[in-house]
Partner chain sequence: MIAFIIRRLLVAVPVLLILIVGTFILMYTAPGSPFATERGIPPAVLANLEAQYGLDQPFHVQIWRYIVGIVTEFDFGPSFIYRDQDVNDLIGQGFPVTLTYGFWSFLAAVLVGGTLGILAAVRHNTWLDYLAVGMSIGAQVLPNFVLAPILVLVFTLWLGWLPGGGWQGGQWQFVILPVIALSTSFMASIARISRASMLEVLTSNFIRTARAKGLPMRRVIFRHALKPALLPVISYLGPAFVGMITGSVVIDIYFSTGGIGQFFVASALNRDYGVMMGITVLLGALTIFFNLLVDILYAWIDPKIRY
Amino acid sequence: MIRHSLFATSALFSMALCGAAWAQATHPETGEPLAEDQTFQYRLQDQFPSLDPQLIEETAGGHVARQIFEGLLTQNADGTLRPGVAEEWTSEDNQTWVFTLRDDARWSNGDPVTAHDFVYAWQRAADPATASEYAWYVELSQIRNAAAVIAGEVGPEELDVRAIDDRTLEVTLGQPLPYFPQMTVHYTFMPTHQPTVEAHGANWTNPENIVSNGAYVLDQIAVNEFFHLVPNPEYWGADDAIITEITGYVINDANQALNRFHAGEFDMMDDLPAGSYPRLEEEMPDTAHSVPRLCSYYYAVNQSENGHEALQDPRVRQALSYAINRNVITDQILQAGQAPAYSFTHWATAGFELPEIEYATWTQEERMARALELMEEAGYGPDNPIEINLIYNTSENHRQIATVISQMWRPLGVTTVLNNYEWQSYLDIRGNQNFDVARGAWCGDYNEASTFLDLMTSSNANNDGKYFSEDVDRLMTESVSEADPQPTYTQVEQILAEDMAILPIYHYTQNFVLDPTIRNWPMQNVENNWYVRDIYRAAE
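Please provide the structure of this chain alone, in the form predicted together with the partner chain.
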């Protein structure tokens, strides 16, 4: 008993000492005094279904994966590449890539992280037996034989990624791909610890089993309530991480979450309640943020065989697009800094220059006048009205936008029937082309324009409108091997605008509230990838 309390006293004493040391601590780079409390809490809207890097398929799980796992490369605050497990990466022809791994990378159980771990993870992602819903990402990365492995034609060991030795990973692609290193940042390409996966099967990510190689490790998880991460002492950069605890709270209801944010229960939340951003920005300018987010909102037009007859005429599609007053949508409905879109690729995409699109330069009156002319030329208009079935997935914002757009189309003699579906039914209906016009949005999987433009090629499974242009298909194939693909991208965007393959509506922003004492948040990262090991809490 006495021994016990003695121990407790000394523990308390040393904690007090540590506390005192912290109070005086300053940030090694900025010199800012650090707060004593270096915990970071945030809200997530939904429970992530999995923490297995090869099975993750949504943002919330991806955010956690970036804290507990580390891929070959990670990102700086501005989204540029920085070494992760790999110290160096080289390629002479953009087709064979060699990654040299750091020798001090360790798993949380002390095992070294080797090139074999990456080979295992990547093969696992492509192997149909893993049944990863993100297997397509491996194919997208162009690793040689990926498509055949995913299709089950050849075994996963045929995927052309090899460990030359423990520290050298060689990847051979089916064709040159200059942005391949960017793609390795994604969670699908994070390494997994083979003995752990094999020992525990589907439960290997449970806190008592998980072995990971990131700056933090999973300590506790309660489904639909919270999860808790603590620093990983084996991490090679453990000394640089300042935040000592991460807690994520699952709070479904956005208004409830905002109240709890105001009550100081956590430091960050996105997915703000619809329409709340302007008020938040006014009341708390240093807390509410709106930054570009690599997603574009658009309407797909069904150009397949069972599509609406009138919509097969590019003039009608142009008229529909011209008639949409995008400023009304961004400034009056969304009100959170979104940009009106006249082309598909998000304006903030790295290395991408917004192409010159003619109708973008017109005034809305000019667009409307041209729209009326085009409808008349095509033989439609108030005298020969058309009825369009517009579908969207259930959401307040989508409903408002659809309602406003249907009003904007009315002068063209277009009657719009609005139909909303919950998400899973929606995917079914849209994927089977049972619509005339369908709401869609696309978020970049990596920070390069092809992540958007590939969607418009005829072989892309997400080309829900079944737009087909030989030129676009050809140009996109050519762009892959070009040193500077920008002129090609501009050309593709111009063809898309001419054909009005889709109706672009707006480019996203990421809107969130962040406690002002949290510093170094990567505001410039348009992919919304954040690494807690980079942030810290400044003393108030």
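The structure above corresponds to the form predicted together with the partner chain; please provide the structure of the form predicted on its own.
So it's only the chain below, everything else dropped.
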């Protein structure tokens, strides 16, 4: 059982702020003088499609959700768990979990946040009527009856999560899962305010309608331009949040965004222009950062019934993968500490050991020689060329990588047609399998290897290539109940490499620029989960 002890000095800090101007206040823990300006601005590459916790399916929306909603648990700067709405959580057997909610949690309209709000949200996430792209996540969490609810075989009220009373939430899993509390950090499991959803339907997240329970509330949004958040006075920790405004600017072009960062228009941007990091690190060592991030960059291959005939042959998929010189991409294009990937799960995943993948040990010359052999064995090559439609979401970095890879594939007799789309269109096209090869990236929803490998199971809605392996499905099911699932994970990775279910390309780093006056940024959180209520701006 864990008890909350965060911000023990909050009362003292509040008194300090009330009794002095911002410029005279100091941080209660570090003693640093605080700047008068306590606003925070950052750049987003793409507009998030939704702020509904049960409908969010990508990282940009997830970052905003962590500011305006709060789940049962959140994370410290190093990624360890800390209380959120729940102040205690316990389980005798890792199968039945009981969360005790704090009595001062409030929605932005003043209503208390109760266990019933979580029951509603979690049932809603699994309900087929919601059409959540993350319904599979509820099943992955092993909540009893989740699979049947998602399949429409029983109603959402059969999901085994119940409010014992307003402050006690009990969740029963189909089998023990020791890392279940970690999974509750994800936005899919954040609460939603039922009266607001029912009153406004799809428009409930509009600024004039939304009711949320995080440290900030949505004040304004202009699609494809910006959004603006202000403090939520009803938040239980409102007195501890130092930043007074958050603004996110949607700027797709990375070079333009970097110029605007240099001009002081915002405090943070990631997804830096390819190849820019070494210069930025040399010129601004206190501003440019590169840290491990739990994401893997890959190409999905359409293996559905309407996929390219040649790509149904694993020998062709292997050839395409072997022909990719990953070191060129990481060392010459990106240049920000990324690692070549020959398997899917990110190397920094907690408790995970990278598997031995045979082609990872070959030289690039050996890989290319084998790729040519495989294409010939499959009946393709320069004498019988194929044309592939490769899609990616609009980004100069993605374009550069796709261009280079298309050149690497030419000796195989492969002509690549590149097509880019804005973010929402790209998600729709990829989700409907209207592609041959699609850029993909997967960021861990929690820090355990199954967050990557479950993507390749047949029931996962984000398995956009529609790869199917009975062995992978079975092994991932078995892994849930194993005390040490590493051998199973290794076996799954080896099957994925043999089938070349996806084409792994590189493991991410989080390379970004951050105004050095912004302090307490969670550099050690490999999941890149950041909460603005934790940061502050120091006086220069």
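Residue numbers count along the first chain shown, from 1. Since we're looking at a predicted model, the values are computed, not measured. Here the rigid core means the biggest group of C-alpha atoms that line up within 1.5 Å when the two forms are laid on top of each other.
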query	finding
Whole-degree rotation of one rigid part against the other between these two forms	24
Residue 431: CA movement between these two forms [superposed on rigid core, Å]	8.9
